[in-house]
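Just the one chain here, laid out as structure tokens, in the form predicted on its own.
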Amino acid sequence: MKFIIVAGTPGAGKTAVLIHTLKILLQQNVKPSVVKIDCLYSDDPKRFAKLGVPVQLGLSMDMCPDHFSIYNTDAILEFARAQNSEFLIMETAGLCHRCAPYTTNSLGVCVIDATSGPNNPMKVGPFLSCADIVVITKGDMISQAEREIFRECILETNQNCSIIEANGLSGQGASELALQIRSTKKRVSENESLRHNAPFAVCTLCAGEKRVGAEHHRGLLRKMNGMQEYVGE
């Protein structure tokens, strides 16, 4: 089974691009399943379900959505296998810009908004630098010169990626993404691992501490001067 992991910045248009792409895949008699990972709420599964695609929603609540999807990978794959799906497309709302949800044998797709600024490709971290495909949305809202600068900034961050310019409203770029999904030779295995390690940043805030100030916190802590230390037992 092919495992496609779609990540990106909030509001970049991940779901809109995927819906257009799924319509094309369904016309080609492909059997996909979709898993949507979000934080607190999402009605996107209803939009996927209208296409007749098996869909499952996972809400990470207090967990980072990328950590949640990584922790639940076995259950997510089992859902798709139970549907006899050829493709599993997982859309995840990664937020912290330090994780990358892609596994070694998945097809990693990063969706990024061209209006987010020319430096944004350098800011978003491993979910762009580890991606196989980078989908640029909202390119019609900036000038040709700005589009070219944005594209070059992506290639400076990830020179091996394939870039697709897409439009979540018109469906532009969806056929190219569908073609790359169909043509990938990658197949999920029983021994998947992450392409990039998650940040080692367990601290008392993660455990629910609300007080502010260094004296109240333990764990791996980083100071404004860049120094990092572990405080605790």
Second form
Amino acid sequence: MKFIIVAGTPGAGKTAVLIHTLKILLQQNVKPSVVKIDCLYSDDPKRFAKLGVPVQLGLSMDMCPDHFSIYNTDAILEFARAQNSEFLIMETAGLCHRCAPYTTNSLGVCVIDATSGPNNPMKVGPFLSCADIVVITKGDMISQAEREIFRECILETNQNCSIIEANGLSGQGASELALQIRSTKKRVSENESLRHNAPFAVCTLCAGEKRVGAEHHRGLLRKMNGMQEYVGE
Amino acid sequence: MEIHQITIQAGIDKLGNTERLPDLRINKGEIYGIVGPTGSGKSQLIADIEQLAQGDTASKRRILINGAIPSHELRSDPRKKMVAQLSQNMNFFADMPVADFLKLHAKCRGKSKVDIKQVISIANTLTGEPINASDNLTILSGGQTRALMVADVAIISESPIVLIDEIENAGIKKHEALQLLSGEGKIILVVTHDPVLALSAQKRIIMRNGGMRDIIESTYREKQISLQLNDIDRCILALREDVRAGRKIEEVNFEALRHELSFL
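Given the form predicted on its own above, what does the protein look like in the form predicted in complex with the partner chain?
And the full complex, kicking off with our chain again.
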């Protein structure tokens, strides 16, 4: 089975681009399953279901959304197998700039908003630098010069990615994304691992600490001056 | 690679009907206007040309270069790009000084020898308050932004195909800007609502409901009218500069204007 993992900052247009892409895949008789991961709430499964694709929603609630999707990968793949899908597309909540949800044999797709400015590709971290495909949205809202600079900044962060300029409103770029999804040679294996490690931390915030002062915190901690230490047992 | 001709292969309009105008071939040296009501698909048409669309945009048009399908590289690599576009966008989102931005763009286009100061001074011939190299892009006014975009397109993106979207809305000197952008042997398409600009093009594409509806070749009479409109336009632009400069308007030579109008 092909496993396509789509990540990107909130509001970048992941769902809009995916809906156009799914329409094209369906026309080509490809029958994918879709899993949407979000934190607290999502309307997107309804939008996917309208297309007639099997869709499952996972809400991470108190757990980190990327950790949630990684932890549940087996269950997610099982859902797609039960649907007899050759393709499984997972859209992540994708909030943290320190994580990348892509596994070794998945097709990693990063969706990034061109209006976020040319410094953004450097800021967003591994979910862009480890992606196979980078989809740039909202390019119609900026000048040609800025579009070209944005593209260059992406290539500086990830030389080997394939870039698609897309428009979530008109569907431009969706046919190319559909083509690349169909033609990928990657197949998900029994032993998937992450392409990039998550931050090293068992953090007090994860355990529900709400107080702000430094003395209340344990784990791998890093100070403003760059000093890093482990505090705890 | 030299460009002799681009072909716009007809796509569909907003209702999904095939465009009325069949394949359109535009040759080196030709200037086309693109006219039609707002929402008629003018900007989409030039966006299709900018991306060298291959049936993958809303209009399903295909763009050929010298009669052939352009390579993937020609479509995506800014160093190989043959299309320069001045879009309608009036804002920059990049949070950086003007000079850094221009240097970055010159690097993207593979033009390391471009004189950044010259680009800025050219932009300053089109706008009122001068732009400084150290100004942050995001604080520029609408007119300054547009003037900088024009200078950038003219010098850094310098390409054989030039697409210009509603230059008249920018509050900058449109005739000078247009002259800067056009050049000998280029293919130029100008989206406009301005009769002075529309009539000065050799041909104009009529857009309706997302599709190319018709094409009008400008007649000898239209060319005469265009020249006269130019004079009237110049008079109004001069007045605009006076008003902007805070001067009082004592007199307008209506006689001269009436003289021009009597020929229309």
